[in-house]
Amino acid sequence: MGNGIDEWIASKEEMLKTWRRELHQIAEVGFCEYETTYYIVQQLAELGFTLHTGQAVMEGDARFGVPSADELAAHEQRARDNGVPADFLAGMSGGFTGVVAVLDTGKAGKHTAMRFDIDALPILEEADAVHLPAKEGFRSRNEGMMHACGHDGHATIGLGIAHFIAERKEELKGTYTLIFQPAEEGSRGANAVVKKGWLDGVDQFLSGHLGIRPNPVGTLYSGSTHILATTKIDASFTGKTAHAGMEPHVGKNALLAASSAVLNLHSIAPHGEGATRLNVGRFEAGSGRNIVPGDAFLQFETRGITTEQNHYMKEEAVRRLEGAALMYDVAIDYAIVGEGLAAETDAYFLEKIPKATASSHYITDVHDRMEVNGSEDVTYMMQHVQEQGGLACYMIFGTPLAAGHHHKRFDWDEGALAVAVSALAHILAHE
């Protein structure tokens, strides 16, 4: 069945890029990914797959994150003036939003998941033409926010390998089920697609990222090394304000508590056992240079090689919170806000992926793994399915990178896409 796939990718690399500038064009922060998922739901609907919206998509108790009842109105309206219909949006009111697209052949055979994450990043765009998207008119439409980690590729990936099944499931077995993911950034999604169900029972999971590393066009790495576990924090401290000149003794001061904690996390001694992170990356206090600061507002992360390592990371940091509170006489309320787990590529697939892509034109290099040394919840999905005895694999997918993750004028060669699909439709093929 090979046969012909890459001259099938051939006849689809200008709808890939299509794709792709579209779905650059409505970049949405996670859970409020209206105009996206409407758009992929559009894409899927005459392929033959069941589709699955709203709150069928995700376990609502188990979402990190969830943004205020307000910010998701906003955007929710904002779905509506960029012409997603009324009815459509009702479906994922409150932040449900993602699709599963389930084909089933008819044929015995395995039951494969594959994850597409589809959110962007609260991120102002380049608007020079040195920026691709700037230059050729298919910069973000919704300003402030922008795909700056690849996830309109991962997302037009998803549509591709859709069109592959649906179009060869005369030709394959079993049953297919396609998660495209909300709320990837933060991670924040993925544990309440697992706690909805949509991974048991599942045989092989496949995933994969554009980049991480630049590499030509062509690059395949069979798996991830170092997916660090992660645990993302937010922390209040809560104090007295009062005049600081006529009444300093009276105040409260979150502001120097705040200010004691973000020290203090920064020194937790780092496990002896491997590899360990921790980042403060926002700090907000006081509203005046004559008043004591009554409140202090924190955004940090823990990571870990291992899940428990991550686990020590954040006992110590939630530690540092409650010390800090005490020595100023502030109180302190944090929450847990997005978690991953560490996850490692099966051995199966390092053998099989090689094997598989042999034969396809797009791919000319093929390494074992990659060390990552970041962090994708993804790891839920990876780690439910190997738990049940399924085997689970993340590929990277190389590209020459414009400029790093999450920056402003990042972007990747549109020619990875191809690469990508052919990879997913190579593996498939080759049950």
Given for the second form:
Protein chains: 4
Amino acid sequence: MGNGIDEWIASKEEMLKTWRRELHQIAEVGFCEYETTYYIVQQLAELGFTLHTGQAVMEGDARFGVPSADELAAHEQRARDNGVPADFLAGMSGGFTGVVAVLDTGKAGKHTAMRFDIDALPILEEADAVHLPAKEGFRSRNEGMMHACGHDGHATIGLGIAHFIAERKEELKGTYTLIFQPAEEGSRGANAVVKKGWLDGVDQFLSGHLGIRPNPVGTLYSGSTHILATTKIDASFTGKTAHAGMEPHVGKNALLAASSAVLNLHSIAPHGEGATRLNVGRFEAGSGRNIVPGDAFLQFETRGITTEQNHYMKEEAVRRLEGAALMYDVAIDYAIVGEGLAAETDAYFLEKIPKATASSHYITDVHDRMEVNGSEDVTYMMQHVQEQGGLACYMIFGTPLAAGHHHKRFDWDEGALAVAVSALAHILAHE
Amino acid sequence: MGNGIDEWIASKEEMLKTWRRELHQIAEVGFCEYETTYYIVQQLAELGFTLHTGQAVMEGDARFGVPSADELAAHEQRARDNGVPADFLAGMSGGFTGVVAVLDTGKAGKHTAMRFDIDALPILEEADAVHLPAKEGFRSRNEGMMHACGHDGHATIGLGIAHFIAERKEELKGTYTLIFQPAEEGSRGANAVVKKGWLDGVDQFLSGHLGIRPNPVGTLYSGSTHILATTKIDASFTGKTAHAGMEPHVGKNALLAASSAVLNLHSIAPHGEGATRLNVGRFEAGSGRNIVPGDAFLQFETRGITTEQNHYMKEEAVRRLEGAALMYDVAIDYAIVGEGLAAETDAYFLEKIPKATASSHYITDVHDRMEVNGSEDVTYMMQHVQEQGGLACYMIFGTPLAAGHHHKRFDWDEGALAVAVSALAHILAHE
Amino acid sequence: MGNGIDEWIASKEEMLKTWRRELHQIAEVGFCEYETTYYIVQQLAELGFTLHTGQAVMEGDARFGVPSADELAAHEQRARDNGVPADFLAGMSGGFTGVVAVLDTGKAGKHTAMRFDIDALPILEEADAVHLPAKEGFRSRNEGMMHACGHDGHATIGLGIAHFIAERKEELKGTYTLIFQPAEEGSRGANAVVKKGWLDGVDQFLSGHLGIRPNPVGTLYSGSTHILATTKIDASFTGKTAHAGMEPHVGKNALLAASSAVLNLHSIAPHGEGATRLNVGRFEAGSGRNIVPGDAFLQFETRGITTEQNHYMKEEAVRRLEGAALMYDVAIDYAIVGEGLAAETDAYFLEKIPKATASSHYITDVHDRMEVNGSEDVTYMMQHVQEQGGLACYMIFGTPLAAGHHHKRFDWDEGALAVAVSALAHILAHE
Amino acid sequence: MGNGIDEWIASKEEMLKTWRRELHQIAEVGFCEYETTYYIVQQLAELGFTLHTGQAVMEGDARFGVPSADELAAHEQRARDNGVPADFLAGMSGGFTGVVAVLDTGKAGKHTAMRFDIDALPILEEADAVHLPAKEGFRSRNEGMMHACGHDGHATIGLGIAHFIAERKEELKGTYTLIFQPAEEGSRGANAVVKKGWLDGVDQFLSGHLGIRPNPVGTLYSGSTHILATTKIDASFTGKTAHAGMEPHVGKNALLAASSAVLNLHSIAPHGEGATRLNVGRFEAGSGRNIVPGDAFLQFETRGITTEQNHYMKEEAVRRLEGAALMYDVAIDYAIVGEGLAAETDAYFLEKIPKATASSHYITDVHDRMEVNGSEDVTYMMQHVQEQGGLACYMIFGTPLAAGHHHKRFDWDEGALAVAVSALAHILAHE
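How about the form predicted in complex with a further copy of the same chain, since we already have the form predicted alone?
Full assembly next; the chain just shown is listed first.
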């Protein structure tokens, strides 16, 4: 059934590039992908998929780190100004972005789910021509938001494979669920998709990422390991301001409490049974130089090579927040604003994918597994599928990188889009 | 010569209140007092003083913590929008605010200088009617800037005593220099006035402050002690970002360096010979939760009961910044953005003022000296005068306080204005 | 009645020197002054005082920081070996050292109490001839214990004034209570003497110290100020050891908890209303380099210019210990092992003493008050007397100093002994 | 050639137990194994090995962490008191302990080296009968020193295999070098043996450890992985003492510098490419509670899964020491007192050992490799052999454990001795 796949893909290469560049220009941060969702729906409209949007996509309460009502409203206004129809927008109101597209071939067969994350980052994209999107005119039009992690590519791959399924639906069997997931950054959206039931009964789950580490176009990793379990925590210390010269003893110093917390968070002992991580990435505190600071805010994350080891880090971290607050007699309030699990690609795919893709001219070099050493909330989906007896895979699609992920000059080779679609198409065809 | 002073002041009470309320509404932060300067010049115009503005007021390079060119330009635009004539504004361009008003009686006599600070704070003033300026309609029209330290009152007192001098110039002797000083907050402006020479040859220097601690209207302190020497420092740590999960060892963690600096700054040993203070009032660091933070910024101040003790604190603080930077292999860059000295009111005034003010009905209760335990850059002027053999005084004018200094509901009793003008007038008349 | 005092003292100078040198050689630390107590009792035996020793001197439970039973037993054995009779020693068993000597003249008059502290320090005395006691053969025979704070002199002054009272008892009126107090170092003994009732009903309390700062012999300060209130705390953190390479996460790191406590103790904000101090003077933790440390021990002290300000420091310190322990999930156990109050010499003495001592040839230079800036548990006695309406005084007896207090080469000029006895004698005679 | 090995070992089981218990009683810390060395020499005397002792064993300057001359002298005196002949002792003077025993069969063949570490730990052994050595009368007679890591067993295994070689020398080929190494604890002795040339030209290197983790007797691991590279550092901070109440600003606080160092050492970022460790195991600082501490001493270690990663930790650690010292203006002096490398057992042994030991009844369960996650200076020998093209192996001999390594109740099953000798004997016989 693999006949003609590469030829078909070759005919779509211009389309893939167009989708990618249009998506790149409407970069939107997590739970605010209003323009992006509308765009995806437009591209999928005629293909025969049943499209689910709005509150059908995610269980609202299971989302982590949803922006404030004010922020959401501002983003909705922006989307309206940029042409998203009011009634479509109304359906997504409150951060209910994303699309689930389902196609049942009507023939007995596996239920295959695929996930493509669609959110961007709060980064001001490079405007200098040294950066290809700037040079070639497809830099983000949403200033301060940028696809700096390749999710524009992931959504494009999803559109590509959707077209493939639509065109080959006579030959294919079983059911196909394509999840265009909001808010992967910060590990915030996947859990809410799982809780809505979209992964229930899935036999085979396919997902992947562009890049991670630089590789030539044509490189494919059949799976991954060392996706770290992670917890994202926001912590606020609230003390009491006072004049620092006249009555320093009256203050309750939240900035000092937070500084002490930082040092003691970073000195949590590593776990003897596998790698752990902690990073305090943001610190904001105080108002004026001569005022004992009454407030402090930290953003940090823990990670562990397994869910258990991340749990150890989280427990230790929370105790340290509480201890630091006690020291300085300030209140501590913390919230878990994101969480990801550890998960492994099933060994099944390490055998299957090299065989399935052997005939593809796009794929020149297949490796076993990449050590990711980062976090991904796709793990909620992988774990849910595996717990039900299904099989889950997280591939890596090779590409050179102009700069590291999350950098304002991050860019990659659009040739990797055809490789990724080819890989997925060959896997689907190889049943 | 004290005859009729109280009566004259009684006739001016409404005028004092009007000045104060108009000044309150045009609150402007240090070196941005464009509207305020114009207002003062208008009120002084007809009195016979020679008025000096623009670059004549301050030595440009001796100013501490001047806002950036962008910030100054934005404030100049705001002043223009609010009606300050373009040519007058042009004379102040670049943060050259403030007024020096000089009147020479033509008769031999002392050269008396007086200082009135005119800047406000970057505080959003309370809008609720519980706050008198909000209730009575004279809340700051410059949103985000507020007279929360009484300098609107100080400028008003300056206008009042200017009118007194003008009306009594036939009776008075010697020369009178009234300094309407910018940027007292942060101890940034006084040094530049001194360096311009305005205190050279001054025999007697009078200044003061409303409030400090709550007292009934009518209370007067003839001087002050424990004005703390101070240094204001901004410190930037610059390290190197890295992905916190994949390659934490590659980062140079500026946030950790700054946190360590904070704890070790606050553990500088107190000086055995008198009170010292240190306060880190602001901390900002990092970009994203999963990025090893490559930058961190601290704002802090040191204080000492004497200039020497503040020097000890400053030296220790700088060494700790350097040590923290060395620990984490990050660069440290710091700037002194404000500085104040210690100074004492001369004992001469503790005798003179009670006598001079004995006949005032406004002044009901005269004390010796108040312990300030705060900092004031008026000390540059006091010390300069004293070093030349002159005498210097810093009075406190009693008033109840609705909330502490620098609080968004800070307010005081306008009755204190007449008391202050009465005190100064009686002192001038009592030669 | 002052007639002949100086002449009498002149006749005793050799005796003073002998007492001092013999006491110096039997230096003993607090609550272990077994030889010293016996020596004092021997010298007072024939003078007509009623002598109280053993459990009559101090309320046992009100003593702070009593050595362990093993340590006390070792010191008792040492005293036995050095010739203290077994039955006398038995009366002091368990750290009940010190002497209270009372003489009632039988005539109506003031009840005057005087206090002389008698303990030494755990310091190995300099053996080189550069140190006078070594050169002249009266270095401490109790190795590792040394009179490095002048209490050998204080006890000598007490013996001197006891002889004066005994010889002049016909001329004197009222009652005289001489307290030879144990364990002043660490502020451990005075409270227990007060609790036993020895200061009840006292009208006039006299005490003092040699040195503090170097001054010529003949200098007398009629009182003192800035005796700091203080609390002495021992803190033990107990966690759990673990192999640092294999299972670091299993340990509960007491050393890290204590290190964090130290930094955060030293960053307690100074009190705005007067000087405060904190010093962690000892840190011991851990067993081996490759073991997560399961135990840590800190010795520290807080001080404040008033009892209230010391209380603030103590409260803050205890909270920080608890917070540090919570951070690292270790147990914290702390004990107050010493405490001293703030106290001021009554102004009465600043007038009286210069007059009373005016005729003494020994006293050449009388000052008002010295700022001590150290702590002394004599304050328990001063405060108790003052609370009952009595008057209390803490003088300073001037002497040059060979090295600072608590230094292994500390030494002073024995000429100060006559000055001190002369001062006390003239005060007693001047009623 | 494996015929009869198990029978021969069975005949030696009592002897093994006797050696072990006698060695256990003369436990001695590193470089002080005077009695132990003498004992080993006695047991090897008649076997035909050439015995090298004294300065022939180790390159003196390449030893890490040699005790002070005073400590060595005290240990030598103890050994003399315990019966080591004066002339034998003289040959080891200055910490030149250990034995190298060489037997050349005279036949062409491999040069096989084996290493047995012989030192004990500074631990007071459990005296309660709950501890088998106490119950059965072979507790350490050298109070405060204890074989709490099984090196008594290792030395016993060495004696056992020496007897095996001696008895079978007609059948064996090549050369056998048995190294009884001093001072493994703290990674101090192996480097000095290598530098003396004892591993030059070795083809096959065998070594191992009892226990590590509890396993049944009969368990054998054919090799090990994750022996961590390590560096042992002693750091001394030297500041300046001062009276904490009177002149805290005069002190240079070494205790605070060390506390700050500890927190910042423990917050060195983990290496992204493999496990790293740091442990501050000892902290001693200060003299008295009221003295600003002028000295502080830390003992710590770094580790890394590779030598490169340990190097990263060491570099970071040293910079933090220097930064902490700079912060507090104290001097820092540090010394590397031990160092170990990372090393891996060659895969060759993972195949060979199961085959070679297949016929042993003592060995019931052979595993591939154990993850050690601890450090061992045997790695100097392994790396040296491997760099010359030889093969190196570090086995683990299973035994239940009464308590963890380095615990005062550490004990193991003496049945493991026969297993270990059987394993080595079968390997030697299997050429």
